[in-house]
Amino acid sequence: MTKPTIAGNRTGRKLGQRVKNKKMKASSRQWLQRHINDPYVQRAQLEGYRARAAFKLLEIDEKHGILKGARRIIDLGAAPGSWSQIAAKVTGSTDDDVRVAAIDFLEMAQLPGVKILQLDFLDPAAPEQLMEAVGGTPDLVLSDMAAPTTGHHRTDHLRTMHLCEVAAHFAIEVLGEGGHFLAKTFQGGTEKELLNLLKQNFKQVVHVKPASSRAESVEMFLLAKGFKGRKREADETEA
């Protein structure tokens, strides 16, 4: 995979662009600002990524290699899509023999190679279409998904962290052994229950802020290695 890391601004485009529009809110001008001078988002558009967000999954996978033999990948929360085009590339996806499955409950324009539902994730028939789309065992379940937020800290933590427990929960329902689970969180402590459900399941559980996260987001990773299998509740369960 390409580094992530960016050595200047490889854009052309100058750093440091003040938006100058006074009609505008001053919070939506200093996020505009922001946006606009953000190396990442810059190099997103040179190298036809959807969003910033694809250098986040690519730093982690430089230093953890979770996209390494990956076959089939599921992405939950998909939308705009940057993440999915990463994982159609890896799996050698297409329309033909599609290998990823995305779903976002926002609209989401097409990939090649990806099966996309428009269909919120906590849809009790969102589990069987997702594994029906991706046409077989997955390796690697992604989440970027993240409530939307309220302005009240603590709700936000709790909100995202339910669709993170959520996720952990599908992932070791569908993955295959030896697979990865990698979810976004938020700093302020995942749940203890949360964390012994990956670690009865995962060999290795991590947290991962990558570079490329903005230092003044209060968004991790959460991030399983390893699945150990079904095999032992099988067991468990004829006993």
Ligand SMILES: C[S@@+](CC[C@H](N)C(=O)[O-])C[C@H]1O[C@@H](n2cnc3c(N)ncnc32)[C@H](O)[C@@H]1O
Contents of the next structure:
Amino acid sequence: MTKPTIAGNRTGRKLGQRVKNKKMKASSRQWLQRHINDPYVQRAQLEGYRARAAFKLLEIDEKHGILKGARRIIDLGAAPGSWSQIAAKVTGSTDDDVRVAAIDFLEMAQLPGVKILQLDFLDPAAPEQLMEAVGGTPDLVLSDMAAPTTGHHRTDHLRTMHLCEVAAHFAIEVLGEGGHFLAKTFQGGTEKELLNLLKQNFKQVVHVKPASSRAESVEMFLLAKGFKGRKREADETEA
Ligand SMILES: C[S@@+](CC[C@H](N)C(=O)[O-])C[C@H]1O[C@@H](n2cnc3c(N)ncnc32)[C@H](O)[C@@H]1O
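Same protein, different condition: the form predicted alone was shown, now please give the form predicted together with the ligand.
What follows is the entire complex, opening with the chain shown before.
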């Protein structure tokens, strides 16, 4: 007879497990303990997502409806690929008709319908290569990029904020009218200048903290909805 699954945990794996390996460093043991007891990690395994991050995007979408109708999506900082998995599904992207372009400097396993670039997004060649890979005007630019941590809080913060800023400029340059931009940022970290730029270019700009983003993490997401388009900008410059 098969063992019944534990209530509220459909993987059948018990939550509240302790890691007892005394040879491990305390910090590694704590990380592993938190990881194996994380319900989102277990749910990601069950639902076939490569990372728990999938639920951040799905939760944001549930509240703000950014995926519906998206035809082409660019995913910045994509590895291991759970956002790209969702992007390929919503756009109906296939290897014959690719509608999702993903970039990461880490290696990422292939995904059907996703053109993967292993490249630093800050490389000057990245924007052009991404546009070529996505095959047309994107209506959604996603960025879950976080700079590799140095241990120096302020430096890490500034580096990730810089990625967010460059991603925002990229989105404004490539999005189709009505498109959306979602990017990882930090609590209290979004520069006023960046917020103003987004407010000028999008109909709505909000900060979001999905439930699946760990409460103890300063991670937040910046969502800019309804790109006003570049024609308006050109008209204003002419006037
Ligand atoms: C939180 S992970 C992304 C998880 C992903 N959204 C998913 O669902 O699987 C952040 C990623 O950003 C990538 N990254 C950070 N800086 C980058 C850069 N300058 N260019 C490309 N990728 C970058 C990291 O290598 C890392 O894989």
